[in-house]
Each structure stands twice: as C-alpha cells, then as structure tokens.
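Given as structure tokens, the chain that follows is alone and in the form predicted on its own.
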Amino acid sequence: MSGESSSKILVTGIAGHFGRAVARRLHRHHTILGIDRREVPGLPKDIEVLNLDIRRRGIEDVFRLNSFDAVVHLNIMHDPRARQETHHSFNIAGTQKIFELCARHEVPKIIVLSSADVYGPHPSNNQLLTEDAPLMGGQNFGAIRDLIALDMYCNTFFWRHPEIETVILRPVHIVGRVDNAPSRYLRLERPITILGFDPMVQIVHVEDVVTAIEESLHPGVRGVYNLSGPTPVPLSELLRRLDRRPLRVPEPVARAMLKAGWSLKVTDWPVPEVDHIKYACMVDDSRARRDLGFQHRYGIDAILEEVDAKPLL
C-alpha cells in the first residue's frame, strides 16, 4: 500500500477515543470510512462513519462496495463489567469477521491494535519483555483472556494469509486524554498502592502510538511491534510528578477495598488489576523502532500534563 491521498482505510472502533484520534491523524493524507455501533462526535466532515455492528451482515456491503488498501482494526471492547459471552461474541468473532473480509475481498494490509498487558504483570518477568514471550496476563484476570485470544488468532492469519500484511501492535500503557483505566487510575488523588512494592512503569502517549500506526501502513511492514514510550519510571515517580497522595495499604488491604468497590459498583477496576501495580510488566521495543522507524515524541513531563487536561478525546 502507497502512502498517497488515494488510499483508502477502514478504520473499526472509530467511536472511541483512540479511534477518533487515528482517524483524525489519518485525513490529512487518506481517505477514511470508519464503523462503530456507537455515535460519532467531533470528526472531520470529510471522514464518512457508518453506523453498523462489525459482527452483523450489514459489514460484508462496506467490503463489497469499497476497496479498502488497509483496515486498521480497533473495534475491540475494554469493559470489566461486560459479561463474558459478550466479551467473547464482540472481540473474537467481530475480529474474526473483519479478517475473513479482508483476505475475501484481497485488502492488502490490516493492523490490529492489541496491548503489552497481553504479557501479563508477574514477579518473574525479564527486565524487558520482546515480542516472543508467552501471554501470561489471562492467568489472573479473565478480562485479558479474550485479548489473548485475539492476539494469538491474528498471528496465526499472519502466517496463513501471507500475500497480507499483518501489523500487530502492543503497546504499554496509553496515558493521557484517553478514559482508559490508567489514565483514570492516575487522575485519582488518593490512589490505592500496594506496601511494599513500587514497580517499574511504561508509559505512552496517545499520539505516538498513532505514529506508529502511520508507519505501520508503509508496504512491506508486517509483524508484531511492542511500542514503548519514554525511559520506564517507578510508579511512585509517576504519582509524585502528578503530586498525588497514595493511599500505601498491605495488599489483602488493596484486594478487600476492590472487592467491595466492584461489588457496590463505586469503582471499574476488578481485584487482578491488584497485580498492575505490583508487579512490572515492561516491553523492549526496539524492534518497532528498528522496523517501523518509531520514535516517540512525548516524554513523561508531556504525557502527564495531558492526565487532567479536559476536555478528553
């Protein structure tokens, strides 16, 4: 696929705040179509959205009636609450959907946005993980599962479908004008920590991670990419930059407040997110700067000014 204004690109998920950030970097040089069940505020006019599920039959007359030069899949469901059925049902036959199209109607290039939580937060871990360690991170938190499963089915279309390019990204944790739980987690001001532990954390910002997408659309780009942002920092770094006040409790401490949160429905984070800020879960992205030509441009002052910036993407 050229990087010409007469590309083409499906963009899945455009709805959510990462979506709408893709989509708004890549108007300026392609012609965009995007998908989602949910409504669509604040995007260029130019950019043409269609109201539909990507598991029902109606999307099978988006591919028939375009050609697409690359689909950039983020179609995926991030909710704790969701009920495993629906998880299952949304993220894996929706994405096994999308990809059955894509080799039918011969689009040439997909990337799929996964994540580095698929490698799990374990006291075992190597400093840095690369793309070839296991996917540990369903072990203690089924919400992770299905991710896991996605992942693992886009590499194996990978190698069974090799006249496409296949990018799988998995970058850590996005902060910043996003409503994911690590931006919400750092927006508190009495975050929950864990006595005696204080791990080491990646972080990275929503635009470099777009970057990456952009770069992952030049021809002959195809594979898994860790993406990383600036120099791993303690969490208690990170908390101290935002001049927060964690609440250090011992961790059956931590496990019982979560529980009754998540059961009083006063908070989204179930108790294996308990692990998270625990233990470390790092990535060595040097394959994608290597590949891709990535370099982010965001360090970790820039990224943390934009936690409480309102009003978010």
Given for the second form:
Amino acid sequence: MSGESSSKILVTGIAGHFGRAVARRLHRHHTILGIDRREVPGLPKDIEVLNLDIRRRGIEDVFRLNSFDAVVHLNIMHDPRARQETHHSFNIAGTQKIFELCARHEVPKIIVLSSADVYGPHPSNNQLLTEDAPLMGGQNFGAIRDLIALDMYCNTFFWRHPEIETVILRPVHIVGRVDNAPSRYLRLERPITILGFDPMVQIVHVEDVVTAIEESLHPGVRGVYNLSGPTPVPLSELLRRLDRRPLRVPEPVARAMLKAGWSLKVTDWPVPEVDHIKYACMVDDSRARRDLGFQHRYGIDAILEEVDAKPLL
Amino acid sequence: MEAEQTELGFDPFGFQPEFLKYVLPVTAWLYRHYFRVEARGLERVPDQGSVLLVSNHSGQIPIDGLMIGTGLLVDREVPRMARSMVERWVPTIPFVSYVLARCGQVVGTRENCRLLLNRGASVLVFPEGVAGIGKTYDRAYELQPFGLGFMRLALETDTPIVPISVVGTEEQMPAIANSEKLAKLLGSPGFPITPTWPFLGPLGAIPLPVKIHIDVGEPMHFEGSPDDEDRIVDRKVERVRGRIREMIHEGLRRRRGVFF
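For the form predicted in complex with its partner chain instead of the form predicted on its own, what are the coordinates?
Once more the chain from above appears, this time first in line as the rest of the complex follows.
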C-alpha cells in the first residue's frame, strides 16, 4: 500500500463472507468502520461495526460523524428467494443513498463490487468481453436486472461527479469460502451439468478480489475494471479436479427439474441460471492488469482447495 | 503447435491440442480414403504468423472446412493448425458446441477473429457464410456475395490473405430445396432437403463419397485503411473473390468426374 496508511474506510455489507475478508485485510493499514443490518460474526476487535440498514436515516449520521477517505460498497443483495421488489429497493435505493451521501460529504473514492455476470452468458458472446461490452445479463434472467441497473447507476455517477473517483469492479465467479451461487454449485456432490455442453469458465479467489479492492484505493484509480483469475478452463475440468460426479441431463430435463425443485423449495437455483453452465461469459481483464497492477496469486487448484475447506461460519 | 494453450492444456477458446489425437485419425481417414482429397499448394500457407485463409463454402455441412483443416495438418511438411470461424448457431447445438471448440473452432465474431490474428494464428473464414453452404444444387459453384469483415480485419492487422478453392463438396449432398419453416422450428440457419435427407433418416445425412479437390493460391497482400467506406473495401474483396472464382473454374475443368 502507498502512504495513505491512516485513512478511514467505510465498508458496507461487512457481515458477508466477502465483506469480512475485505475488512480483515484492510484493517491492517486502515481504520475500518463497517455497517450491515445483519449480525457480524468473528471480526478483529479494532473494527467498529454498526448494525444499520443502509436505506435508513441513521446512515446519514454515520457520514456526519465521520470523514471517510473511501467507501467500499459491498452491500448488494443476491438472494434468489427474496422478492423482486425487496431486492430492487435494497440494491438500488440503498446504493443511491450511499452514493448521494458520498457526494454531499465529499468522500474522494467509492469502490463498488459489481460482477461479470452483468454481461450474461450468450452463444454469440465474444470469447473475452471487454468493459465496454453491452450488459446483456438481464435478457433472459430477470433477477439480475437490478445488478445491471446498479452498475449503470454507478456509471452515471462517474460522470455526474468527476471529483469523486468511482471504481466499479466486475469480477468473474468468486469461488472459495463465500456463500455465492458458483461456490455453492461447486460444493454439490452431484452437480447438474447440461448434456452436450461444456463451456469455458473463469474463476477467481476471494483474496485476489480483495487485493484488487486494495489496489483500487490508490489515488488516481477510477473507472470500470473486469477481474479474472487464472486462465479459463472447461467446467468439466473444474468438476474433475474436485472429484465430483456430475449428473449430465438434457437441457429440457434440467430446466424441468430446476423448475420443480424451485417450486418445492428443494433447490435455490433460478431456472435461467442454466445458461451459466451452458454458454461462456468470460472477460478480458487486461485493463485491470495494466492500470491497477492487478495480478492473481491463486491458481485453479488453490482456489478449488478452498471450496471444500472448513465449513463456513 | 502454436496454440498458446495454458499449463492446463486449453486456450481461452477451449481449444485442446490433446483432443486432436481422438479426432484426427478419423478426419485423416476421411481425407485420404473417403473423399480422396487432392490438395495443391498447401505449402503456400506460411509456416507461422497470422494469415487469413479465405475459401468458398458449399455442400450443406461444412466438410470443406474439415478437409482444409485436416489437409493443413496431415498433408504438409510443417503441420499448421487452422482455426475456423463458425456460425453463431454452433454453440447452441449439444455436443457439437464443445467438440468443435476442443478442435480449435471459434465463434465467428469480429473480436474473436482479431484476437486470434493478433496472436499470430491462421484463421479460416468462409465469407459467403450460410448463403454459400445452403445453396440448392442448381446453383452449384456460384459464388455468393462475400462479407467485408475479413478484409477490414486483414487491413487492420496487416495479415496476408490466402485464397482457397474447394471443388467436389457441392455434389456431396445435392440439395433440392431449403425448408425455411423447418429451419425456423429448429432455430438453425437452414434445413436442406436432399434426395436422401430427411427421408432416409440419419443415414440420409451421410455425404456421398465424392472426390474433393483443394487448391491453395498465392498469398495476397492488401494495403489501405480498415475504415474505408464499403465501396473501396468491396473492390479489394472482389479481387479475392475473383481469384477464388478462377480457381474454382480451373478445378472444375481439371477434374475428370464427380467421384474419381
């Protein structure tokens, strides 16, 4: 890290697995204040955490009482079971609130964690999508539209407030000790795959994404950055390395199974996510490697080791 | 082979050179014994560096691409891997989607082609596209209009163009008609009706054992701005198209029969 050793950073959504990973790393060099509406288990004692919903008034006082050097905005809900309206209001209204407070209180830097899923898996995708590719993820998958709207909102903010350095990170599937869809999928003993399809996939280690956040804190860094880890591999290769026995089913059967499973609450996989194990959605992260100096440290095997490691807290 | 695959054996497009050892024996057999391919000038394809191989397209199923690719691997002193640009429909077909990817085939977007050329690959394109492969037999060996994209990329990346003609494939599956309704139903770019397909079932889709002639021309170099208006780029494209047309006519004149 450069000289900004005593800067004060607000981390929203600190209770999540990823939020805690960010906090654990950043608190070594920075003063961290975390907010979350959930309880926060097991964080170092010097991290102050407020139990707050970012849509509430109380958040305004947090900005009045503190002068932040940066905000790391991770408070983005990805719960497929939550109602669409809740999802939308939490993600978009919440983000808007945080951004407007940052503008009013002159926070010089905001870092947002979006995702490479905003591009969406499509048969006609370029093999490696750059940051200016259209965000087509919502075409067949409604539940991701709020993430796209959020990403776009942050992009407009970038132009409305040139005095603030806005950084939007779009990592590929973060895999490891986190509770997101790709990690849950890889933890399954018998994951479903689509008969006759084996797309190339990119995965990245939690700690490598945290490193990218750290690198984004450097003054002068702004813009949209794709992030990916080691070189892409076919989905079947990941499953082979994990010793999984995939259940290969024809696509219509897979969709019907998921539909029934979803209705009966046996599974939490939304049916349109089938496209993710059918088509490629990969990114070119050369901009991040050039501008941020980003380099992934964890290879495929190191990432996969974490999938089955100790149970999540 | 220059494929820039990673330590795990795959390149970003899903090409796995190891996979060829399962496929190549079959295609080499087809090349030598089934279609008895007679190839001329394969050594005109440079041994390395980016190159665009431009060929005519015919015969309902892309046997022409398969035979050009096989020829470059088994019929040259220095094997050269050709990466062909395939229809965007291909990734939606079960099995075909990943088998073709493992064999080095790439979805035909401009960005993918640019990436490959910048990595110094040899890229095989069929600028006639579906219009060429899906012709009915009465229009055999009529070259369809060429797209301009390949020329713009050649100009941009300073890549030589090698014209290729394939003669014989028009007769492998002579189509009587192309059913738009069935194509729409299946979501495919075309649905040919031949004397045997679909009436004889899957067996009817086996191509006839025609003799295939592949001719490779001298590399052509073009200069100019890749952003010139269509009219100017089209003039360059027409030179390539004209050359391929000449080569097709030569090939047709030279051959003694469809099956010999």
